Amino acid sequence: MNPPAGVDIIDANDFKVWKLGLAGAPATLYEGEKFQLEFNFGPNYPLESPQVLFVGDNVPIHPHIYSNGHICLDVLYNHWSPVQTVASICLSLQSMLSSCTSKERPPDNATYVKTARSNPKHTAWAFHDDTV
């Protein structure tokens, strides 16, 4: 694999679980700051999208992402498609967190945290907001 820019490869030894290491693009809210990213391939992938979760210490303080590294991001969910790689989510997480104008959680974090399974893919995401 040759992670695009801002990408690094933590941990990618087998086609279950990779660990990505994600930079805040130049010039954004998140410049110098770096986040890890956990991929877990199911057995149906690509046909259905990986779990992708932030993890560690560092989760990214955005709208749009839980403070237990859920990330309410469509691609990932109900407009993923076979022909996306882990190199294009890297890319939309890029732009989504680049094109953020305000450090702040989402309005339901607390109660969603508090409620949510473990696995954001058995969240029904609401996609109404793509301003952030």
Second form
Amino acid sequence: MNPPAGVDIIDANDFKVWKLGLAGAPATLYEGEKFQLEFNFGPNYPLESPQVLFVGDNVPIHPHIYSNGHICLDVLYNHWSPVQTVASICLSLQSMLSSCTSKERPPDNATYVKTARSNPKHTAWAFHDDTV
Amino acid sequence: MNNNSTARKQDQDQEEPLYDPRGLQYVEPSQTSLQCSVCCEYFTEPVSAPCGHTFCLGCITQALEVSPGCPLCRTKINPNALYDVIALSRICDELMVYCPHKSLGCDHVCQRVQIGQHLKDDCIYIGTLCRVEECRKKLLKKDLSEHMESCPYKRVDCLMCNTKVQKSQLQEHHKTCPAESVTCPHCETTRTRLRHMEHIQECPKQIVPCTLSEFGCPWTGPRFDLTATHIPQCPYEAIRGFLEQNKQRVESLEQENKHLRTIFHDLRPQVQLLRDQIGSLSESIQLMTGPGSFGDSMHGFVDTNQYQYHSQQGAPSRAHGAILGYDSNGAENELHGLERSGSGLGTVGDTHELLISENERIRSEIETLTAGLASLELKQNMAIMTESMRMQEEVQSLRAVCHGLRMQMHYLLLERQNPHGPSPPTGGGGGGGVSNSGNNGPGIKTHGPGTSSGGRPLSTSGPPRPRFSDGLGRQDTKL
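What would the structure be for the form predicted in complex with the partner chain, given that what you showed me was the form predicted alone?
Up next: the whole complex, starting with the chain shown before.
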């Protein structure tokens, strides 16, 4: 598989966990930054979404990304469709980062990080912001 | 013919499905327009939804179970509205694929629709099982005929007895084949093995032991010598009657011993159970009476009983030890048996005596145990009876006290209801003294029964005053 631009494969040796590198797109707030993504595929993939989160030291500072790596993005949860691929998810994430106008954490970051479970799919997400 | 067809049927039952249609390797793998967007493979049984999107039948059925919309455009899809796309199905079936056994060496390439036929009939790289029932080795079809030549489970004829024998066991078979000729090791005559088995029973030159060897006769010699020379002079033959009688007796004693032993083992848990019961009973009695004399005496009784019981338990193992010791070193043990009658007789006599004494011991143990059980039961009954009498008395006295209290309460209630009695100044004064008497009055009344029952020990000694203030306190905490 050829990864799309800005994405490189760190570890994709089995069908359970993949680690990818994501580079901030040029001419955006994240230009030059490097992030790490972890994909956990369940036995029902692609019928059910994989568990996707940012890992490593550098979790992007973004109004929809919590400091524990959890991502508030509808296509990862209730708007998942089985036609989506790892490449299409990476593309969605890159566009989410690129359209950001101010680098800040979500307003409820502190409480969420304290209470959230490790699997973001267990969180009841409310998707409200279509602009970013 | 018939056999052959059933064997083939079994083969097919046991084989795995011929191939995984989704694991096929295509000659041209990247015509994405012919691929399902869910599984990213070429379409298998393609179906279209009313929205115009096409998926494999399996993919879309599974996807609709999870979420009812089209995976591509999210339009709602009724599973019954899916329809086959026959032309696309044909195009995909005509795609060229490699044989799934390419890695094993099969370089066959054909249309996808024909691959099943190839695997079933032509492919010699497909796995199969050896036809021989006992072997069932997994191998490739191309290696089957070679394997059949050397299969260790293949049947071959034994040339001697004309039966079919597995190839691997032919050597072994020759050692037991009934038609093989065998030479008798004693008289050096030769006959077939079948006959030899009969012959060995009566070969005059075979070395046999004395018929009374079980009683200790050490003689061995050729069979013809046994009846001719040995039997007339065998010392054991002289006392044969006695020996056999003794043997019977020992056997019956052993039987009885075994029987007694099982009885003993059955009784043991019962004793344990009773002891536990008594222990818990005496504990509960002690709890009820405090450090009374009765509980102590019961404990004492249980203790002594325990001691007796343990000493009894030691006995059978000691007796057992004696028997073992005797077996290993008969000469050392019980010398008087030897003195009485030669070494062989001594053996029988000693075992005999030991068995009797052990028997006796077990019997006496059982008797003591039964007696102990009876006395335990008696004492337990007595204890329960005494205790229940005491309890009854105590209940009686409590009942009397209760009655007294009830009378007192009754009197107090009467007094309260009647304002002209000698106490109304106290009760009324109390009610008036408190600032918000309108609030307190009903409050006290509703709390009346609760207060009187809760403060009963107080009311026996004190006038209504303290009871009233008690009720007030409750009202306060409630507010």
